[in-house]
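First, one chain by itself in structure tokens, the form predicted on its own.
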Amino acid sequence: MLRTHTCGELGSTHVGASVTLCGWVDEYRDHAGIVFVDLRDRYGLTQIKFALSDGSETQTLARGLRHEDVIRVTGEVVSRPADMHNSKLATGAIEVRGSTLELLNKSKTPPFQPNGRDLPNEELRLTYRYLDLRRAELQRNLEMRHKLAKLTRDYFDAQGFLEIETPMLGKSTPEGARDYLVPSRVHPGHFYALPQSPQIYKQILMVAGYDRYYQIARCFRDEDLRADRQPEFTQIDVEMAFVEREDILSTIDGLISSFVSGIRGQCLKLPLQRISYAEAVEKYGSDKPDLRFGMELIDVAEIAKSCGFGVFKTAIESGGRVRGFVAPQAAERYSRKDIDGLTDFVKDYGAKGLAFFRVKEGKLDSPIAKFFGDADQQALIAKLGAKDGDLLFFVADQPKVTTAALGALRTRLGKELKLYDPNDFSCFWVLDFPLVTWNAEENRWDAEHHPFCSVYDEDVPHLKDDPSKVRALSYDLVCNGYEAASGSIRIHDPKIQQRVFDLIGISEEEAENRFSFLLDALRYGAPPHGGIALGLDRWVMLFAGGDNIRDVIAFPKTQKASDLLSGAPGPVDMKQLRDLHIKTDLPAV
């Protein structure tokens, strides 16, 4: 090895000793023939102090360093004098007296400082990734993603799990966003797909008998990018047989409660809370709400109904709801501009307005009050719990659009007025999902999740007559406002398979010839099982404390899905679309 030690590991213990370190230059400072370096790796930083003879080989070498050359310094640990100990730094009581230098590598003048106080936009930052991931900050999210994938092989090998690996070139059975394909050059015209999840091969697994897989997976999904997602992931899939839906979420409880304990050391209480999802969206306006604050969503049809303002009534009389929310302590934090901020965001979900109220000495404050007797007023404050200082919010509309602009208000607001701790950890089950959404534009129905969801028994009668009160038995996790896992028990008669396909509109044609075969696999003893997959980006991402999926992933991909490194995607040349017996055809620009 060309060095001893690292530059995060030396203390007070190696005093004395002579070490040899090898990094980049953080920091240099010369000071009257005395030069100073910060050395760091991935493991830290240790200060180099090189007090040589003026004029010596080794001290003009050291008064030409700078930002990233790459170096080699043996030398003395000492002390640092007491009140020079950098309590900042794991090696802040020692520093190395440096006696030979080399200099491994010269750095050219880099576009920005990786741990400099004032990072540069995204954009520079991904062109020139080499020298972003070099960041203290990435480093440690690396570190914590191997963790995260260490301590999941651990757990699920103690389960009596497999870790099994699936085929990345398959065949393209779309399950929602659009496939990512490759041309076959042996077989011309013919395409394989990569893989948007390993869900058909590990139920064939479980058909096959592998009754407890695993797989740290890589997946690819074509589809509109957004901070918490990337045309390529990977995710923690898993599949069990002989299960119910509670032995999954209890397997994966355990799963969830070692992260915690391996990455912050605490104890998760068991079994996660459950709630549905008809309460969750009743209650906080989302699949996935934030439950680390309060603020839920409160339905006032009955005052709305009797009070004197036409837009609420006319939502009640036209089959719409008026619910509202409260603001804690929020009357002085927000002025009639910021209001009408906060009326042109819910807009964007589809609300024609937002009314508001100040309580203000046990009475409601707002241009529209005056619609309101003091009855009215009255029941509205008992209501919602509300007291002096709250800022009142309602939307009156159709059900879906109060859900949609409440749920996303309630999401914005609970940030901006600081009403949870970001370190909190809330982590939560969303159970019994409709099995079906009525696609208004295509007039049919479409998969809520994807379409081998099995489904309760009591249930299936309603595949034909009443579709949007099938409950599916599946289930998301849904971890501080994020869905970070996903799964179903899955459907293992074929016969139900088809009902269902059916209903979503693939016939037993097309079915046959899209998932033939999956269904040819049930057809020969397919037990009852299910699974989940969880996102382990995503998982990174929220222990790391960020809200950037793309500062947990090493190589990403911008938003508009390409990779500023490596300049990928790109031209090919006409040979290798030759070999494909591809042709382009290029809309004009």
The other form holds:
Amino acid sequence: MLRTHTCGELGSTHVGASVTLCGWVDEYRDHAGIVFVDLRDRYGLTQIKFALSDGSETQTLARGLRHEDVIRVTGEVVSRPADMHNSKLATGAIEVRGSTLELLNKSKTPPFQPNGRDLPNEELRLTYRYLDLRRAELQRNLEMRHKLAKLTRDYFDAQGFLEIETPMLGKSTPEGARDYLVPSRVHPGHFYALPQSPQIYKQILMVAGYDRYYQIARCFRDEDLRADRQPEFTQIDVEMAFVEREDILSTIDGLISSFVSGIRGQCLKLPLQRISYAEAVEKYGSDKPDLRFGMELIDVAEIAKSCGFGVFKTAIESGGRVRGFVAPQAAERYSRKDIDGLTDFVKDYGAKGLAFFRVKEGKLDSPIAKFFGDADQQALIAKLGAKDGDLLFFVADQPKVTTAALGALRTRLGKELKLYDPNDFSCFWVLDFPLVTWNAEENRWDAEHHPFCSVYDEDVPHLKDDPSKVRALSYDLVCNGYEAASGSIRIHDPKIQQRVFDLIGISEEEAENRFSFLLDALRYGAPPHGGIALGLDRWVMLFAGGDNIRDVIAFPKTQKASDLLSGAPGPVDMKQLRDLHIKTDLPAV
RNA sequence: GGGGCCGUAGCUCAAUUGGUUAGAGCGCCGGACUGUCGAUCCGGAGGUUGCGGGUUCAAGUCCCGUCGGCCUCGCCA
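For comparison with the form predicted on its own, kindly provide the form predicted together with the RNA.
Zooming out: every chain and molecule, the one shown earlier first.
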């Protein structure tokens, strides 16, 4: 080893010891006769002191040190004078009196300093990711990621699970997300697909008798990115055989509990709360609501249908809904202009408008208040439980639109009004998703979760008469408004599987083409089984208190899915393309 | 595919209704300094205002296009 200690571990107990440290020059303060260097590694900072009496060669070298130079220093640990302790530093009671200094590597002047107070723009951070990763925040995040992975492995190992790898080069199954394709050299015109998830393989492992499987698996989806979505991401993938829904939920309850105790040292109350999909959507306008605050949606159809406001009345008459909620004590906080902004916001979700009222002296104050008689006003106030100073919002539209618009508005206002402590941790199950939802554009039923999802026994008859009523044996784990895990009990009966395929418009022939290996496997003694997958990146983000997934991934991609560090994706040689039997057909420039 | 925000010195930002030589802090370079820890003090260098076009007597500022980054709707079985 080139060093005897790290830059984070020396303290008063080491005084008098001769030590050798290695690291990066975080900061230097040159006083000519004395030079201070804050030496940094991922464990911390240690102040090195170079004084004249230590010798002129070292002194000259020390005075030439600049930000991010990599050095090796040997010297004695000495106590700092009592009034010179630095309480901001874990090692602030001591310093190392540098006697020999070795410049291991001179750094170019960095485009930004990892200790800087102004965070440079993300483009630059991604281009020089190795500098960005030197920042304490990102180092903490990656350490958190490691801890979660370790807790995961410890937990499942203790429960008798096996970690089993599944292929990265698989078969394209065009359902679901767009695949990343990998051309085959030896099979001209054929392609592998990178896995969107190990779904089919893990089910086959169940058939094969590996009744407790997990894997920390990389997944790939060629879809547009978001703050919480990357084209390649990591799932904690789990599958169990001979289990019912309850077994999966309690297994994952235990995992989350181990996360919370391992990361935060807190005890999580189990079992985690559960609510139905129907309740989530009705009360909060989302299947992944943030339950760190209330602000529940309230249906005011009874008042709307008979009021004098045409927009409300017409909505009800044409099969729509009128719902709203109370933004507590927000009447003064939101100006007319602010509310115009909120109106634009809900339009993104299909709403045609946003009705609002301020509650003043027991009455409603709004440009549209005149359409509401005294009785209607009092009825609205009573129905919503509103108080003076509150701001009421309503959306009148088709049911789906009221849900999407109000759900999004609720989330936004909860944050803006600081209705919760950002350090709160809310985690609960959403159960009983519909098996399918109607896709009006394509005129067919789409699987809500995926085509292998099982259903309540008593709902099976509805597969024929009313598919919208069929409840899936699926479950999402929702944490602070993020979908943090999602899974289901799978179909293990090929006949039921075929009925579901029929329903979502996958013909027998098509199913054979796409999934024959799974369907075949199910015919050779498939145990009842089910599973779940947790988004590791999102969990790290949640525990790190961040709001974007890039900060918990060492080398993330930009919104256009490029890697600014490496330049990927990039062009390849013609020879490579020829080997792969590929011709490109690019749009004319 | 759609909507929005952004791009000025190495970095973070400023620059009046379009108006003279595009500024500041940090960083960088040189100098001073033996107790600093966001060191301090003195001096200096550093700009194709992302790129291309247009309007104008005059463009960092207005318009069109384009590239890049971020947020978002659609999309994400």
